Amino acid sequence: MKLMDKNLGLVEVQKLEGHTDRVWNVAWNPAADGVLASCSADKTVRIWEQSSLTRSWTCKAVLEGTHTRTVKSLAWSPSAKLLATASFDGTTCVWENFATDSESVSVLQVHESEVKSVSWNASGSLLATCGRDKSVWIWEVLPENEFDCAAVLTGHSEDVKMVLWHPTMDVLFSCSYDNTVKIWWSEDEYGDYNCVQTLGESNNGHSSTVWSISFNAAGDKMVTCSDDLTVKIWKTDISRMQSGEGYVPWTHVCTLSGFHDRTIYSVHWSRDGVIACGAGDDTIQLFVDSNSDSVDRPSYKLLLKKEKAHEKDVNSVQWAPDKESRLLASGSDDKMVKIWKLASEP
């Protein structure tokens, strides 16, 4: 479908009020529809849900007790069985059974500093963390919710503030303060994970510190944001990867600029092409490939931009899994958390 040649509007379904303090991150339950969990400076993690009936979000759960700091960062594993949460305070917590009993089952405290984010691999088998103490653990499911540490990954010279499993492949990526994007990579199962590429700005990477990763559906596509205000999009050939060629190198497509005027905190690929993007000018802007049913090089333009999407930064968007619903997620400084529709306007 040309998402260009629609008139759409980015329409505000609920505003969802509980947090008392910032909102760092947003993300939906990838097995059930209608869930989303957020994290918040106030320490705790609220778990909202929509009623089938109503249509209407309410909060569900409340996970605390257990962070005694900012909660910045959360991920569900892929079957939505357990929750991760990174926390200011050190710990990176896994909780199960949110609906009814807010206890977390593992704590995981090796980080020296705070922990700025988590992430779950395809298969639900690795978690990786990173913090301000500049490294990326790699850690091993275990039955009994056991985690094992398999892999220190040091290579950033600066706070890491995210990591994200490739959507398809055991390949881990890494964002930092250091300006840079590193790629992990394992060449067998049992393997060292080994740094094999580092975007940085000598190739065409970003000039300052990038924030957010993410993945387009088919994950021979990433683009990242950072406080140079830009959004890069890169690719590689994710088949010879898959075919056991061994790594293949991501390569620079374009960058868009001249969009955001404050740093842009989180970037996040929908399942149907949309690229959204949240900002410190408390927007936010849409991006799509005008070029996506062509064999000519793409090109990606601003769909919509939506000024004063919150009333302070918008920490985090974050796309429904679906196709269908074409529902967003946004967390701000504001204390919010906002539920938007991709709707065309009358």
Contents of the next structure:
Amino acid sequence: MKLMDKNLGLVEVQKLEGHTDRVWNVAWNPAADGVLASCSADKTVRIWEQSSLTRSWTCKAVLEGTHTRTVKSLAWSPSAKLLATASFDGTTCVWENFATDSESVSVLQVHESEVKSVSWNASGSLLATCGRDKSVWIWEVLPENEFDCAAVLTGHSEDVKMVLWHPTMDVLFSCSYDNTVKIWWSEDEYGDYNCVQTLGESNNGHSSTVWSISFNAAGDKMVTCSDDLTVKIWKTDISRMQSGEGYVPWTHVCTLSGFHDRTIYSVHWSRDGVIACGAGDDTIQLFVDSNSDSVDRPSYKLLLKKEKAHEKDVNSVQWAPDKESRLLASGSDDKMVKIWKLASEP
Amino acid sequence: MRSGEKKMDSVLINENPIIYPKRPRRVRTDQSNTDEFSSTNRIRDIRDPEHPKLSLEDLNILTEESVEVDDDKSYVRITFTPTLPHCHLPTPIGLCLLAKLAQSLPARFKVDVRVAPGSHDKEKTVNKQLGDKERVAAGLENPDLVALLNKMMQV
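Next, report the structure of the form predicted in complex with its partner chain; the form predicted alone has already been given.
Below is the entire complex, every chain and molecule, led by the chain shown above.
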């Protein structure tokens, strides 16, 4: 694998200061280069933009006054016209034209307690939310920033930490304090969503809270991370599913353990195959499949470990969506957002 | 010695806790603020949620053995023993320990708080809650809980 041969390092490009409390999540604008959003326990969302002239990042907008408690998670719609935010105040807000005179905010208030995560499907037609009340909600996206409840999914026995739509199919994934990952699928576009699979300890799943999920670009592999200090890789036969054969189960590929010594909060798979993990040990670690160029079975190896990436826990890592930049954003308990570049060390 | 705090229609879980004799406190002369002794000092006087005149140390919920510090690794672990195996108060006690240490230890420290093995019926449940910083953070935003914790930390 070419990546393994180069002398690569994670170089800090810039430290973005501004949040006044821990940063829980970061999310890149999928439609515009150099735009990043972050959300925090300080109840605000900040939008950061890279200047095309100076190449440096500044805070372009602060979305405040709407959430009354911690903003835990945020997600841009695929067109980036809408930004959804999930808060401990129990609401999910969807912002349109934020920080302009035509700003409109829709407030979805259904969860009985803290909302932990929000995710858009690939086409932007569906929104999913989840929270401490153990439920997962699916919303149909209507014109004029309106939403209709399409499904309320119960099944997790504890707090649901994250929801994520598959990158190419309308299959929903959720992970929880109950140590499982659940997969929700609807037979047709009018059908109900049902839990078609649960990845738990009995099928090589995690033994403690699962915090985060991410898919590779092709959507045939998934990575999960947990309080059990491991990262797990899963796979499915995506072409069979896409050809309409019905649901094809995910199976465990391997477990990466012994790398982090505190809870791994966030995992993200880049378009060119690098898995980034952020953890409570203040490190960011990158993993790649050293056999990806060959027909051999995958073999995931540590590409690099960035010690003291932040002064405190790393809560979120996300690769920029474009193919060339190899930029990584991270958010931490130290209140900072950092931009990194995966590049050859001089 | 027994607690004299008996109220009419009392709903205390532990009406008559055992109160342990106070151990003499050693006077330190060095400047270190993160060794076991200091960690103990910061938390030993936290008030019991049910018996505000008594400290966690008075009730043997915390002893000097409760505190493990690895200064080089910037790690602290507190193991506390609830007075009764079925009481519902380990969570506020654990949260108070976490909150107090977060306030007073340098930022580099990682802190784990757990219930002493075998000392409580809901040991695994409580330990998992105390180990989930998102749950802890959300709990610490609850005004009633914050009021209780402030009462417990008044020294």
